[in-house]
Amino acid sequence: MSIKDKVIAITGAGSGIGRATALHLASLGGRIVLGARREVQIASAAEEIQTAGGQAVYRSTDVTRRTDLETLVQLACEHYGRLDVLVNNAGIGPISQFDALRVDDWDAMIDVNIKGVLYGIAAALPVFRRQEAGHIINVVSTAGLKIVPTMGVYAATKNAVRTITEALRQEAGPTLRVTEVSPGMIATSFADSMTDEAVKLAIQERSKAIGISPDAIARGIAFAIEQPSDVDVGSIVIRPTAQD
């Protein structure tokens, strides 16, 4: 039950949610190997890392890119000989009502959220068989818990990676571990991607009124990492405790 020593992977691990992960398993003793498309964000989070005398190295990723993923995977086991965790967190959210007719935006959304989890499957799974061990975590979205206004396009992306979570692990066997992971409202940059300034500025609002630390993700994360190997945990769901 330690996370010490283990090899974890995470994408979009610049900011927010992925940086936070990364530091909080780096001071577990996880070795961390950070993917994101800023380059200067991820040297920046291995550096402090490094400094706090953790273990970290990094490489640019898009995760729309398949090749990207197998190059973070390959990464992870030429550094350091192996790879226990993949945590596919990379998303983008720019929401909007279907009116607005952001065609660009929902392909955008299906091709990081839904594809960029796939291709991470993808590149982990023949080292977690050949292992005979490893763990997948998908962060997903309480999004699609509740479905609102604005968030029809998004949601259904989180949604169909929670289907797949749920599929990998029914296929998973007893050596494979699949966990998902639903923030809810984060304070975070996440509102960064949007491209309808009116949602935009209701989105930032909301989340400084009652946006939680990303480092609760982190720590909901580190849990599902430390149980033993023979305890999944499928599940977890986190979000403010003022959130509807």
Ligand SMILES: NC(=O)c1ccc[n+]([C@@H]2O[C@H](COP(=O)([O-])OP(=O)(O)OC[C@H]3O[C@@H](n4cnc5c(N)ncnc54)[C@H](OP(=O)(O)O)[C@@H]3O)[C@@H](O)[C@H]2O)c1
Second form
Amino acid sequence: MSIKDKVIAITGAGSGIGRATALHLASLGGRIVLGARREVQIASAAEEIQTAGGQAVYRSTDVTRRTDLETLVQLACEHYGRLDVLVNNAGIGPISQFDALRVDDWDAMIDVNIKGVLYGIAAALPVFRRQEAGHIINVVSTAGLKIVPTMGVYAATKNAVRTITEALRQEAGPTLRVTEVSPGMIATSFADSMTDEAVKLAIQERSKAIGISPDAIARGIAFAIEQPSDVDVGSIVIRPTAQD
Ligand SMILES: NC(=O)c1ccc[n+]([C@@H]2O[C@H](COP(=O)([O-])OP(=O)(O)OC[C@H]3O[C@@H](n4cnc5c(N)ncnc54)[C@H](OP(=O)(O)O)[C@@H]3O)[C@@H](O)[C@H]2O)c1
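Having looked at the form predicted on its own, could you now put up the form predicted together with the named molecule?
Every chain and every other molecule in the complex is listed next, the one we just looked at coming first.
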């Protein structure tokens, strides 16, 4: 088994973990379909892949819109004839203490981190059933494994996806693989999605001190994909050695 020629759609593919995963999988011969809201970022990732001799297409995608996920999956099927893997990676983390009552941020995390993943599943599942093959990979977080102050709602969204992933795995049957990947502190622009300035600064400092490259997550995702089709890697946790 290998990644060569697999058609892999990735949400949130314009930066951080999504971009690193797109570049890594493309370097292994995967055909990549990139989605995120900022078209300029996914276009530049696609160009980087193509310049290196790989294959990639992109479409501006907001995961809070169900039709956008349907269009992204459709792009894979129309351009490459199939979809082998969907990586539900798009996510935001405008974290804060409950007392701050940043209810709009809670809503946004629920919309992107939970509903966005569900819309991805809804778009890809019929294609995977028709093909009698497919792989859904959901990016969750170690924030859901060790709960800390300020991360309550964010962790809850990630653990909701953990639950969804396990339930989907149980319903999947022998032709669908389902994987969750839990990154720890990764050096990306993730803190940019934070709206509480003090929290944002603290996370940025922590990320600078111990954050590891998003390439580590890309390698973990590649490991799950490159297993034989009867091997389902259920869960991968990758965190900095220095993370407590
Ligand atoms: N960095 C960490 O320490 C860490 C740790 C654990 C888990 N994670 C998870 O890893 C995933 C990737 O995060 P990252 O660290 O790579 O951060 P990032 O660099 O900020 O990437 C997040 C990506 O999601 C996209 N996105 C945000 N809202 C979206 C929406 N509504 N529709 C489509 N795309 C959207 C962003 O692009 P646009 O703004 O252009 O849409 C961006 O490409 C997230 O699910 C995050 O929760 C990160």
